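Take a look at this single chain in structure tokens; it is the form predicted alone.
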Amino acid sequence: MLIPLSPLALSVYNRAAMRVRYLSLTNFRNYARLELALPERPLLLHGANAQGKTSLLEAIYLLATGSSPLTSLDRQLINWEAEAGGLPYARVWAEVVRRDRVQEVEVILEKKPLANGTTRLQKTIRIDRVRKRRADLAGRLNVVLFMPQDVDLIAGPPAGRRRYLDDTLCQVDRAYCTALEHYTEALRQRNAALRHLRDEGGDPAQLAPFEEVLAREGVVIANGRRELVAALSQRADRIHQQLTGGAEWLRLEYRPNFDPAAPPALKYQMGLGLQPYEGPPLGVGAEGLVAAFRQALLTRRADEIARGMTLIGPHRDELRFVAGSPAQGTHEVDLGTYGSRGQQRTAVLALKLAELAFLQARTGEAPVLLLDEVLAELDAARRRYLLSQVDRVEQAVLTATDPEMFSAEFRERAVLMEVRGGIVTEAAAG
């Protein structure tokens, strides 16, 4: 429930605060039970691998976005011992402090038995004990998570980059998240209808209702992603130049699968990364974009029926990372294809710090910063740069197998806790 803050508390939290004050986990990953009051100082979780450090960060991320950063299968989040014991149930709950209020945020995962002997996973989201949709999480808790595997955002498949954009926007834009939910469901239904038409035949006109949803919500998604990429690109370039001492610049390019501004001959080739997206043609409003998308779906019907899948739309968008050096003039490098591992790490660090700045500018509150074993991947200069950002946020939670990787000064001002077998205990600093 909504808990109003006293005038004294408001004077403290009006510092643009956002933090998790209390975290409760039940049967989540390797936590059978955890009740943890999070400190106001930076929290450094240390311990051996596979003890639960990353899972704790994952739980906080789940509360912020409604999804795990590590898996698209929510059933994997349920503690295996609970499932083996006949209690296939997990709960993540937190008390979240923001500038003017304290709220409860909760995600429950439960396997429900079906009549045919199988199970389905039910995800329940509650805010102040009232059931909500994923889109209602927007603005409740904002986080920036940085993990070693985030380098795959640049070098990995495009689905990871699309998901990154979606998770970032869903933290602050309820309309975007709602459009994404509607688009995803309409896409699933249209693909099923396409396969039915291919295998059984029928009237293609039955696709029209799904296409209307895809066109309208797809424009919302494309516009949201385009604006986000532009905002991130501007910030990431400044940070990237600082990290490289001005030796390299960085540009993020949004390349939509369907671009209404592309010449007709290229519309069938969208998704090949031909050109970065500069936005719709001048004078073309939202309705014009919807009409263009609708017509493209209609034009491709025969081909898509034959393939049994929808081939155009934001579910096939691309995001590319392009870098260059002032010393090399106009020469550009696509970091996902030709960048070195070091260049990719620097670019993703710039991206994450740009995300932090974007979320703070969008909400007026610094997001919670989650850093999972990332210092080992960075050189000394980049470590110092990243740790300097900890002082810019209200709350930071970091993990490490070896706390000695952090300076004595940092360890003195942080709260150290050891994680062992899903149990968290406070340890002495230093």
The other form holds:
Amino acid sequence: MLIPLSPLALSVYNRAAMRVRYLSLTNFRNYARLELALPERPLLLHGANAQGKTSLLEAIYLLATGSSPLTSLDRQLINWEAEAGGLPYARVWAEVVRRDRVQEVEVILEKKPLANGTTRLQKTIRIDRVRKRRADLAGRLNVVLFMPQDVDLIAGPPAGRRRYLDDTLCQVDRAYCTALEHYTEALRQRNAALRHLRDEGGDPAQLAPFEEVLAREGVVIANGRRELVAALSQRADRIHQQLTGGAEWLRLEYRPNFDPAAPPALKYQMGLGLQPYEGPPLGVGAEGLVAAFRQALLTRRADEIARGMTLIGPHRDELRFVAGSPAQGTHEVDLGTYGSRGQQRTAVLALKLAELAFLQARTGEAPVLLLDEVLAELDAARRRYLLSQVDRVEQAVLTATDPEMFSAEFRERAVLMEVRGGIVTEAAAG
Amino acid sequence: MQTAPASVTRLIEELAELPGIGRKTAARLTYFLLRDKSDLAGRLAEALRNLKERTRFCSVCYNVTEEDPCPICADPGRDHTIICVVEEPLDVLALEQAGVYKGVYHVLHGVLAPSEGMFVEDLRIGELVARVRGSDVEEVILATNPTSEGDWTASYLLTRLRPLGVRITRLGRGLPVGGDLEYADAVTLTRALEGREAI
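Now the other one: the form predicted in complex with the partner chain, given that the block above is the form predicted alone.
The next block holds the full complex; its first chain is the one shown before.
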């Protein structure tokens, strides 16, 4: 339902960049139903734990990326009471205002019963009520989400870092998102075929159709990630230096699992050392890379059949965070392995702010900033630095168990709402 | 709880096994048959028994048939130098209804989809290769569906058929007739542009 905009309102939206104007949740997490007009000022959600503050941010993130930042099991997003009551579906709907248009973005999750008694989760994405693919979400709504557990991104398992890169790119790059979908599906099929060949034998040539897809899309994925990491690294370093008062620099390193451009010896060295990855040498075109990847898959077939899985490709890429200090010369530290918790926290803050700058540079509009309970983890100086970013974006949604954590001045210009048991109410006084 | 007699429940359960038929529909169909006075149940039972007893696969094209070889393979009026490869017997029916194709068929009975347990060994591919090899077949049309699975299957068929030196073609893909350009998705439009023709 779009309300016609008055000329006055239009002038406001011309000035305005991207923001979520209205959010509607049905059976999402602990929200049975939420209808919320989001204010133009920063929104501060407060309330005790497990009341639904984070779920609201999660819903907005889901609309931007098509996936939850907290779980890879979409069925967990469906309100369990609704499910028990025989309504196994969840719906997230928003009205997104961009500089030049207003769009409805919607994600529906539905459990469909299968003949064999189990259920299958169906995810439907709709834009302006027309059914679309996940890749079509790119460029509709961009968000940067910062949560306390994001610090695990640096030292946690590599799958989390790959997912971070994918979710960030899928917000802006439709071609990347499509390539990722095709790659993931071909990988699943090829692994099933590898297990079949291992257990029952058969014609290994049936792997070729999937290898073709993996090679072609794998190169798109590797190129996208390489460019993104380079863009983030540069910005994150600048912010990291500001945050540490120039005491420490930061570098993000993309380490592709399969690097057709690197000779085997150098590749081995790269796994050990910390020298930055430079990318393929000039003259190696995309076609050459695809051919090299295809050839590598072909060469490894016997080994991969024995193991029953695909061992090379972007699904095994790594991203590392390396820091050093001008005071210590050339000495560098891999923060994932040797960084202190405090260093990791600073690096992840720099990463998130770099992501903000990247999305803004890429789209020309500031993304929506979602900050979940992160202030508690930061010292006063970093807290001030982060809150100064809230003024730079069009829309910010923050959560806190204790609103007193924010300065009186900040609370004055924010809209405070209380979240309790899946119900959001505006506080009487700001 | 009052339950229906065993023979009623049995038919409901069997019908509910069919694709697209849930328990409610199955029950409705069952009671319809029970009330029916024209012996529909008897005719249906006979038709069902014949379905399996009288039909078999054609030993040439693997389409479903009552005679072997099937009427299409046995027809001297058709062009036996062109084979159209399809996924399912229903695809043959669709092409025959269009009435323009005068060659013969080969039915794969499925597509390559390892994660669903469908491998090339489960398809009638070896039979197709044997049929083409050393024959006077000049052209093989790959008419698998324009889906991922259909494309993977066609891609594998290509690797098996190419060494035989036969002409291999794929069905044209693009806009549906009577469709609207503005509602076509990006992939379809890309394919339609790639496959454009001089007129």
